[in-house]
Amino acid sequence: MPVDVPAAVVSNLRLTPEYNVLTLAAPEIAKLAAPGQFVMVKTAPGLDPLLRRPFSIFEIMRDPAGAPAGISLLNKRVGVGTTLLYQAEAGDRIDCLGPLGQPFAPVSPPAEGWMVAGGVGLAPFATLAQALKARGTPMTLFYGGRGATDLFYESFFADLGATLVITTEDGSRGEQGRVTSPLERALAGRPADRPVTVYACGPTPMMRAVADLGVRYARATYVSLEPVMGCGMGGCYSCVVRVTRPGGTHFVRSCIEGPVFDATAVVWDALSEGHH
């Protein structure tokens, strides 16, 4: 069951004028969290902003004895709520409800885990990478951004043993182009008898392209969707997405049945048109 805690801000690492990593003391959430789950955050007391915001749990923070002590959030400030999180100071209290949602299922050897992240779509993969490492699963992070200033925490993944494939649209880091280009080459060169599971999070067009590649090369592919959420617990129906089920298509609540979905089940046309 999720818990609602007034989490103290432990630290606020401002990476750039847009991005920061906020560390919160929330051991009750940290000990329950699984890779890919999220929290609903009340960014300020009072009514402005009125609604909580969903954030993927980025890291599980641990005390010197190794016990779960808190979580971190990767934030990009784009509006009132995210700006408040960017400006938060140590000692501030931020209400957090979680962990919520369906997590990723980490694969074990001989399979490999390939993570595909676009921008802040990196957020659910820190905990997944740790879970893959714990299983001894070889992993690759395909990580793309508009430019070098949109890429962070590469050493974190490298230290876990991940192979890094970096792309930027402006060519300022790694290969110039979209992150799906090296992914497609890797899938095309992967023998059919060597299992790999693909996990993706980022802009909807990127995830749709990854889903298409998963179908083309017959690889299990999972996406973490990011629809607008009002409550995170299924009560407001603001986060519905259309998925394919036996007998037809159905609308489901992403906060309950997601945010992680089998990419082949998502009706991407409906998602692209904003019907969520």
The other form holds:
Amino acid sequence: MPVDVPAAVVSNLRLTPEYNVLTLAAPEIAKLAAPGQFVMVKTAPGLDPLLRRPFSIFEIMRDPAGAPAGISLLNKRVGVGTTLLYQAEAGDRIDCLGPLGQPFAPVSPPAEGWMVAGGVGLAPFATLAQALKARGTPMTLFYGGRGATDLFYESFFADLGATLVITTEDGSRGEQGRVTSPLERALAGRPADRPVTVYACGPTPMMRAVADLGVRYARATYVSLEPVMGCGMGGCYSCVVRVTRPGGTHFVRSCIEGPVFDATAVVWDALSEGHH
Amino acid sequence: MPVDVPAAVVSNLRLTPEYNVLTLAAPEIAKLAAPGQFVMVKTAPGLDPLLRRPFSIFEIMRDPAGAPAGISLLNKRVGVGTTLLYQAEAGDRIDCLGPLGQPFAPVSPPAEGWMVAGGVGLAPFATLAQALKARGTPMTLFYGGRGATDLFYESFFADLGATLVITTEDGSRGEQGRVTSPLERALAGRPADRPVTVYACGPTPMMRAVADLGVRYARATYVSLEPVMGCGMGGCYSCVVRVTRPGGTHFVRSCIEGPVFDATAVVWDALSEGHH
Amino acid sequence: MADLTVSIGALTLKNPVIAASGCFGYGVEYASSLDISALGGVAVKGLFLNEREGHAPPRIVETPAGMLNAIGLQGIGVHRFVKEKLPELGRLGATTIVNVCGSTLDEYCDVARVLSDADGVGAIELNISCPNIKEGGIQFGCSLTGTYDVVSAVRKVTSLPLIPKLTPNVTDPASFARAAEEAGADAISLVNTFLAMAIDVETRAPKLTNVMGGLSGPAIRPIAVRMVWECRQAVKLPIIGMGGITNATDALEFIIAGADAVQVGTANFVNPMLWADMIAGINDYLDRHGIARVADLVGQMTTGANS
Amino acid sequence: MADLTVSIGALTLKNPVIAASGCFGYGVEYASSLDISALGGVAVKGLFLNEREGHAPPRIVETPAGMLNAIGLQGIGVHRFVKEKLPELGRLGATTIVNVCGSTLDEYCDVARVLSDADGVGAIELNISCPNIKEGGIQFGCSLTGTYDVVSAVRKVTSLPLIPKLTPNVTDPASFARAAEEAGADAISLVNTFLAMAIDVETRAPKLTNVMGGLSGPAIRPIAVRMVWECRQAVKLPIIGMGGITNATDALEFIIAGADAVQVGTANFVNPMLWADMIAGINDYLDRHGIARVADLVGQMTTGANS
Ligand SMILES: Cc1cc2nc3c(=O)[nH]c(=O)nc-3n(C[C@H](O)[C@H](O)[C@H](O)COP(=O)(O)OP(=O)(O)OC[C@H]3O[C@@H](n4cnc5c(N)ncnc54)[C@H](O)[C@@H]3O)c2cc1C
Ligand SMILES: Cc1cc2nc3c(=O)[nH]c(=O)nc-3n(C[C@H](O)[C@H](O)[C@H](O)COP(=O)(O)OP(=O)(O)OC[C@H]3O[C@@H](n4cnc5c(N)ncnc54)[C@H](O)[C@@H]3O)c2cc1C
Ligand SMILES: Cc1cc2nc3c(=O)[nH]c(=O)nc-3n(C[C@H](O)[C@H](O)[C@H](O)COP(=O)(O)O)c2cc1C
Ligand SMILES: Cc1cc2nc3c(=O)[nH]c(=O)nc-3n(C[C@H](O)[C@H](O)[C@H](O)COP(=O)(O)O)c2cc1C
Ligand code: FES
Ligand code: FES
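Starting from the form predicted on its own shown above, please give the structure in the form predicted together with the partner chain.
Entire complex below, previous chain first.
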């Protein structure tokens, strides 16, 4: 099902010195992609770096006729590969394998969909928001960053009708503090008979806190994890996450059984925090 | 003495699908360069490919005031590194170490300077021609290629007052055949009391043939060899060429004792032809 | 179109290109993206008798032109494999090579017995060279008598083609090839990964939870080619060569050095669609050089002109 | 500013960064481009008693993130070295480590004697690990008794700091470290290059005239780090680690694994001006982590949290 395409860079919008949005011509992938799926990207030709890097499919780009034409990636520079993607120029070719992984299951009304994004963890939510909107599902985006310059694409979500709740750690935008604070208030304030599904992506400690809130307030909660992935196809067993399954806990390959997991199944203590 | 500079690509003139001229901003190197010297070029950042590649300094570029501002390279695609240099774009930074090696010694009148270039072997002669012209030395360029599309910069040499003798193997320009044919006729026709120094650069079999002619007609002959070079600085002993020295033949490092050698000193049988 | 078939004992491979163990899951993972029956073979992830958890992540780290892994042989065990995966591999038309692990000599034999009784196993690759587990495996693979003992013990319990997989972490791999030959192996495969490690200087902790891991990928190719060539001089057995193969040229380098077939591991992570090109590239080379059978190229390195 | 000095027997290095043998000529080649007295040391090209031609070119070939070399120890011999190069190295203020080769045990001793009588030799690095020559060298380096014998023989004829250089082409480098320690070495250095080869598939000839060569460069770093760490657990001697170091981070990785000092070989070909940055980078790291002396970082890998 996944395809490998030498996608041409259509544009590279550098949002800040750290973040950029890379738009790639890849109709084959765009056509197949579901919310929360990812691609494995060869950030440079040749052997340096050797392995591909996993990236959420951020937007599905469409041609004027509305047909899927490509995808964009929301990229944050953290190392070699992400720096190369930051520097990419229109016309470059970037091998892109996908779509991969288990997507988010968008809820339908009367349930609401609450998305909780920390930093670059916003990436899988653009497609989810579109899917929620298509179902007419009311949605809220809880979106936290270090500061105002870490927040992007708010209007994209607002235009889809999402309610936005913004937090920054330095207080430069929205509420000061962690994104889990307004989330907790919202969960606490919501009557039990009004269903909500929570979707979270961001730093592991944040996702873990969201998972705890999901349990505390008995709301279905899904997280999109970001472990190191060697192949993205189930070939290498590098990307395992410990989850609870009938009969005990197991290491499962997050590239094929995830990256989206039911938060209550994840054995959080086993997620090595240094690497996420 | 040599310096290492992250030279900016000023322009990349793609002459044919195989040849290009890459102009680099590198005043520090341009200032020091002598005819026939070379630079070691890192064709890509990172580890692929790992080693630098040796390139003759083709032109010395000058700013409007005439001060040395950069150098150009005449590049022929033969593999990974030369393909990367073919693809380079203005603005790219390319680490460039030089100038390196022993230069040509330009002769002075009444001697004439005869340059014999095969293909990309033209590279070291632009600077030599300028040095000969500065001395008022009459010069001829014997220039051979596979076909008309392998010949470049003829007007550069003509403008400096050089006589051009062109050959192509397919007869599409100049005389059909090898560049050594007109050279031999010229050598045969020149009275012994009219001194000539021959300089050659090109494929090893061509240089060897020129060396033989130099001996036969008793003319001082210098060749610029192109062995594989690991470091360009005398550090690795990879680039050795067997030459005759007082007391026998020795492997000498062509990066520091060459690349220009007296053709009569080179032990041609020892030059492995497959690799040049 | 050259003859690409390769004989490994009683097993005939369609072509010399095999997916390396541990780098292709159980094969079935790739069936939706490519036709795994077109491969010379599929070497599945190493199997013990029982299920195995493997090491705690992080399990891999990228290195210059290579990677370290310390998966720790997570796997479903041979029984579940036979029940859940083998039939599907059969339906998909794969030539299945099962990579067999053991903590003890008995376990190797037990796993081999289960496989011998099953339908659709093409060959057993005996993993005596995984650097990532403490018990078993590498203890046999780093000792000549250990290698001899485990190969001859398994030989007694199975008539499946038997391919001990050798470690590169020894002074003289050729002596291990000879031990395997004497013990009755049908072929050998090499190399498994090089024991290696990487440290995060900021935290001063190893980058792998398991501390040590195995180095694979293009970085190791020149060492692997040397070892294949040394073994080719030492034994008559078919050799399955691997270590850093990324394309047809790399595969041909191993074949010319003495490999009858090759495996591709790490490169499949980088480019899971490489198979068709690699097989076609080998065929093109043979046609271009007027070589009728890939078997005629094996070990045909010329040294005369150079020595 | 941290204390960067390193003690190797009686020799004190200004800092832990040494130019590796065979990768820095005789040191003097680099004096016009950089201040070689700022380096912790300069290990000069391997020297036999007499001049030596070396192998026919091509002598190197690039490989993924590395290179093969089969220089064959071309050199001017120890006598000419002492006369022509050593005085200049002294004038330049270099801390000179002389890499000593031999075809026989006697030759090692003879070269060592000449150096002991000369002025300005900081230490002897005993090259028993060059994979590129048939006689001597590696024969000693791949045998425990050979290693012990050559180190103890040279020990008897010199009081210069004595640093046997170990090969990585063995099953258990740590046992060789112990043999060197028992034989009276002042330190050990490792790794020399990995025996390897590359074949041109079009001509089917080896890419090196000598067929085999030694693999160096970033490709081998994870294996080299592992071996340094293993040796650190095995001996108390100072260890000079190397293999693929390209920058301060790589150097620190070796130091944390257990190296008291490091050497840089292949990376000097790529970037001959790397020295000042590497030394400054090590110092910055120490300052940033509040470590007063580089010696305090040696072997400080933490495994507790991860194992
Ligand atoms: C399913 C999935 C979706 C992702 N989506 C996005 C996205 O949309 N946008 C985005 O910017 N990033 C995303 N990531 C994270 C991204 O893959 C890593 O940031 C990237 O691989 C780092 O590569 P690098 O070469 O820049 O870093 P390196 O130079 O390799 O390493 C720098 C740091 O990043 C860590 N790292 C390396 N590889 C990974 C990895 N595969 N996963 C996580 N951390 C890693 C290392 O441990 C190290 O601390 C996603 C990861 C996963 C698994
Ligand atoms: C002093 C000197 C000056 C040179 N000047 C020029 C010049 O002005 N313009 C130009 O186009 N080329 C020049 N060359 C040759 C140029 O260095 C090689 O073509 C280049 O290194 C090949 O790199 P690659 O990565 O493209 O080839 P690779 O992919 O590494 O190899 C492709 C082929 O090129 C051969 N090759 C590899 N490295 C070298 C090398 N260092 N020297 C010669 N052959 C090699 C290989 O054997 C192989 O056959 C010069 C070489 C020397 C020694
Ligand atoms: C992630 C990973 C897992 C591996 N697992 C196994 C295994 O289970 N059994 C085995 O014999 N070899 C295993 N190997 C070794 C490979 O089969 C192969 O021998 C090695 O990686 C060298 O080939 P390559 O460079 O093409 O990857 C594994 C390698 C990797 C990278
Ligand atoms: C071209 C070359 C020549 C070498 N010559 C010697 C030598 O004469 N003596 C020696 O002990 N090691 C020699 N070596 C090995 C290096 O000193 C070093 O051990 C090895 O290259 C690993 O380090 P690196 O990866 O930093 O290069 C040589 C290495 C290279 C690449
Ligand atoms: S990334 Fe390879 S199995 Fe998941
Ligand atoms: S290229 Fe290294 S010594 Fe000449």
